[in-house]
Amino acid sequence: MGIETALYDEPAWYDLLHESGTKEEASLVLDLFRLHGNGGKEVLEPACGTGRLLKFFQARGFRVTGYDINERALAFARKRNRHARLIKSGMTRFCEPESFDLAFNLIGTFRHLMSDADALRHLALTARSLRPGGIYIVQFDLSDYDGQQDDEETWDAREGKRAIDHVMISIAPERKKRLEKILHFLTLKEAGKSKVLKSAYDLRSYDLPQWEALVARSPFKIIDAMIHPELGPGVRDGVFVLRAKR
C-alpha cells in the first residue's frame, strides 16, 4: 500500500536521493557565475531545501543565504550548515534589497509557483534583492505540448546501510492548463527493515515562449541559455540565466 507523506518532510532521504548530482549542478551555477557575475561572495538560495548546495558554495568562501517555508527541510539545513543563514519564507515573500550577487533556483522548484501572478511577485523580490551585476540562475524542465508524453523514471542512492529506490512518473500537462502532476514511490531500506512513500503534486508548466514572455514581464533579461536536447518525449532541460533590466 504504502504511506501518503509530502517527499520535502523526509529530508534525510530527500537529500540521499539528490546528493549524487550536487557536485555538477553546484559547479555549473559556479562557471555561470564567474562567466557572467559581479565577483561577489552573498550567495542566496530561494526554496533551499536540505541546503547541500549551499554547503557546496560555503565550502568555497561564499556567504550563503537559503529560505525555504519547510520546518524540517531547514531543520536538516541548519545542522549541516552551521555558518549558513537559513530563513524561514516563501517565494513570493522573501525580499532583502540589494543583498547578493547570486541566486539560484535548481531541479524545477521555480515551477512550485503555480500562477504568472505568483512567479512574477517571485521574480520581481528576487531582482530587488540582488546587487548591481547580480545574477539569478533558474533551471527546470521545457515542455513541449505537442510532443510531450507521460514519462516515468528510476533512480536509486546508497549510503551504508540506508539505501533508497525511486521511481518517478510525470503526467504530460495540457497546454491549456499547464499542470504537470508529479508522482514519487519511494521504497526505503534501513536496518533490515523497508518501506514505501508515496508523494504527488503539481508543477506548472513552461515551453520556451511561455518562459519567455513570462521574464520579459518581469524586471529581468535572459542573458544566458542553455537549452539541452530531449530528455524524454517533449522535454527539454533549461537553464538560464537572468539579469535584471536596471
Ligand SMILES: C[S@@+](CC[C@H](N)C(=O)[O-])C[C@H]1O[C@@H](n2cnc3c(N)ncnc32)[C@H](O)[C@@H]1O
Second form
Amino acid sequence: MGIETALYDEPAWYDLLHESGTKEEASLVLDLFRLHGNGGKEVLEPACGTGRLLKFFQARGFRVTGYDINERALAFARKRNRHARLIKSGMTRFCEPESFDLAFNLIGTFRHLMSDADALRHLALTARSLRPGGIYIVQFDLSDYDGQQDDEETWDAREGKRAIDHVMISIAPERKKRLEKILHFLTLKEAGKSKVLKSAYDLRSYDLPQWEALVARSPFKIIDAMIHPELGPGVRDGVFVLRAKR
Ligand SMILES: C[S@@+](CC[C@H](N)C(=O)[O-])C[C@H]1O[C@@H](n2cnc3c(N)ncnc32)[C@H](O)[C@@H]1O
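Moving on from the form predicted on its own, kindly provide the form predicted together with the ligand as a structure.
Once more the chain from above appears, this time first in line as the rest of the complex follows.
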C-alpha cells in the first residue's frame, strides 16, 4: 500500500469517483443553457480535468473545447474524447475571443483561483471568449462564516473489479483569510490490491456578498442564481448564470 499525493493525477479514479453525479450536473447546465443561452453549439469548459462533462455535451451534438493545467487529466480526456479540442492552459491565461456560446465551471473549480486579481482576470478572459448572448455557468459551495463548521463527507464508487472509498474533510474558512483546507483520503482497490491516495489543497471561500461583489467588478452580471438549502453546517450550493454586461 503506497501513499500518493494528487487526486487530479489519477484521472481514471477521479472519473469513477465523480461518475454518479456527472449526468445530473451536465443536465443542469444544458437546461440552463436552453433557458438563458443563445442557441449556439460551441462549448468551453475551463479546467475541464478528465473531460467527463464535455463528453455529455459532445454526445448531444455540441462542439467542445476544454483546457486544464494537468497533463495527465488532459491525456486521459484526449484518449476518450477524440473529437474534443483539449488544450493545456490555465484559468488566468486562456482566451479565444468571441468563440464560445456556453462556458461552465462546476464543483467548486472556480475556487482554485486564489486571489481577487486571478478570479477577475479569469472572468475577463472568459467574457472575452464568449460570443454575444453567451453565458458562463459557475457552481460552487457558498460559505456562511458564522455557521460553517469543519465537515467530513464520505462516498464510494464501484465499477467491475475496481472500487474506491473516499473521505473528504473540509476545514471551515475564516471570513478574513478565505482559505478552506480540503483533504481527500481515497482507498483504491483493484485486482486484490489497494493503495491510499491523499490530496490536500486550499480553496478560496466566498459568501454570497463576496461573490456578488467580485462579479460586479467583472465584465459579467448574474442573470440567474439557484442557491440550495444547507448542504452541511453553514454551506449552501450556489449555481450562477453569468452573461457579459455589454
Ligand atoms: C475539481 S477538478 C474539476 C474537473 C472538471 N471540471 C470536472 O468537473 O470534473 C479541478 C480541475 O481544475 C484544474 N485546475 C486547477 N487550477 C487550475 C488553473 N489555474 N487553471 C486550469 N486548470 C486548473 C485541475 O487540474 C483539475 O483538473
